[in-house]
Amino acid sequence: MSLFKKKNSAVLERNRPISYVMLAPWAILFIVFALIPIIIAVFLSFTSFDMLNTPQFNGIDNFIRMFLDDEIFMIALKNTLFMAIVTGPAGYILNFVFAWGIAESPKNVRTILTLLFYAPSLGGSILFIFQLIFSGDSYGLLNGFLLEYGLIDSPIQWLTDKQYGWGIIIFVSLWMSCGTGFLTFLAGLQTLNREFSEAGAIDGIQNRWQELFYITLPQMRPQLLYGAIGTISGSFGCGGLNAALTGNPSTDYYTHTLSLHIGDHAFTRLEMGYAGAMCLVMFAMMLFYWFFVNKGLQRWSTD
């Protein structure tokens, strides 16, 4: 054992310098466009700095100024948390459960379930058709439907009033979740080992239920991790959706976000230091809510 275990060292010693190679184009591209940014945004946030002049060193200057002196951003801050809190969390689940039973379906029928599930989280054309839903004028289709039949005498402003915008951001972010996220959840599904399914079945394993809690959940934790990645970077990173659906700014901010704020601070009013200090916090919670997912996670483990 010890002759083999030398034997295998050396291969492993041997091919080291080709495994650098292998990895060099991505550790390249991610030390450049991941690494540095990240670093750069540490370090202006504690500056005063408009790319055009040099920064300036402000201390917690733009800290203070965030969370006592700028209204909108604590309304933004309310609603990236009550996005990653609502849609995060749903749309991880509804992944699963949608690549659950795609995975349990004829070949056939598989492909073309997974390419409707997945169409939608290509976004454009799809946030075209919900604008064309919600119109607030008598063109929309809801509106044009509901006063065909009398149910309203003049058009509602679904997407600019309060009582219905975040519903219906809520709704669409859900019926887009399903993106890159299922596709793992679906391609851990379809290469589980069936062998633990027999054992279960002997050991007393009694309904799918419990074979999905015991025994498919423990060999996906992988894919589970992966997408909760996906899902937390994305439910903090949400805007793109609610500006296209409600402006950039909503009426009176009420579905303004992180992501917005810090777009408008940074390349509208060049005020880049700001933006990175707003950057700092958005990366510290999504470190924190990763924190309490990963250890969720963790009882789930084939080790």
Partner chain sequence: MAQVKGPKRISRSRGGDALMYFVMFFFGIIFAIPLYYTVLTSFKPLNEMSVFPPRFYIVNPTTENYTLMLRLLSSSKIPFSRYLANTIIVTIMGTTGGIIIASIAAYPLAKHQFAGKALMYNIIVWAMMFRGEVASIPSYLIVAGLGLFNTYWSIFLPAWSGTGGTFMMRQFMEASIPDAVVEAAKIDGANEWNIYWRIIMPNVKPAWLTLIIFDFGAYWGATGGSYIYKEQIKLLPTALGMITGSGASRAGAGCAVGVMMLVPPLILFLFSQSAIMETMSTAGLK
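Cool, the form predicted alone is there; where's the form predicted in complex with the partner chain?
So it's only the chain below, everything else dropped.
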């Protein structure tokens, strides 16, 4: 499939000032408002800092404390990895399936389907509807329904019972997952080069599944990478939803995540050094994960 290697960069001139001029407005903002704060945060990881006194260098104490002396960190780590390894990829695949399904659908239903899948991702302001649906008393929508049909005898504490909380979080996070990744895939499917499909048809590609794997997905690599980064940072950074649904902290910290733990130490306990160290550990895990995802997507889509 050398069809997609249309690089001929030797012809392009190199190192012209115009490249840097065009990059500058964004790059300057990025350095001032994003990169410098990140560098400071990395530096703080090796200190003890309460935001009032000057940071005290303490070597790797923060990291030792994290892994040997913080049980809640371990719960948060386990939950976060679960979200990153199971829920994140599930959402990612669903996003692509929905986007592809919409692109394959007849024109008149495309817009309504897109709207339907996309709307929940804007649903931050209607999250409390799940408090009504999963409410622990018998007026809750789900409890009321189950009681009415005699499927349960007494209302279930959906959000505080450890048995159910996670299922609801996963459901709602999948419900809200069709945001940036989904729209990017959809837009990507619409900028595909149609000539490849026509050439593919002549070369013997017979049905939509073959077209998907041999023509569509290889062309979508840049968008798939973009979606993957979003998914990784979103699923490692999960926690807002957990807090909104099951409370923060939840019963016995059972839905606690790294992001919530970092927020707790940074803003409630004012242990910026320790929180910074957790950010750094999380960053390392994401990079590690990204390394494999990138390798996988690269190998699979350019053969």
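Positions refer to the first chain, counted from 1. Think of the rigid core as the biggest set of C-alphas that the two forms share within 1.5 Å after superposition. A quick note: this is a predicted structure, and the numbers were derived from the prediction, not measured.
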query	finding
Threshold 2 Å Cα movement between the two forms at residue 24, rigid core reference	yes
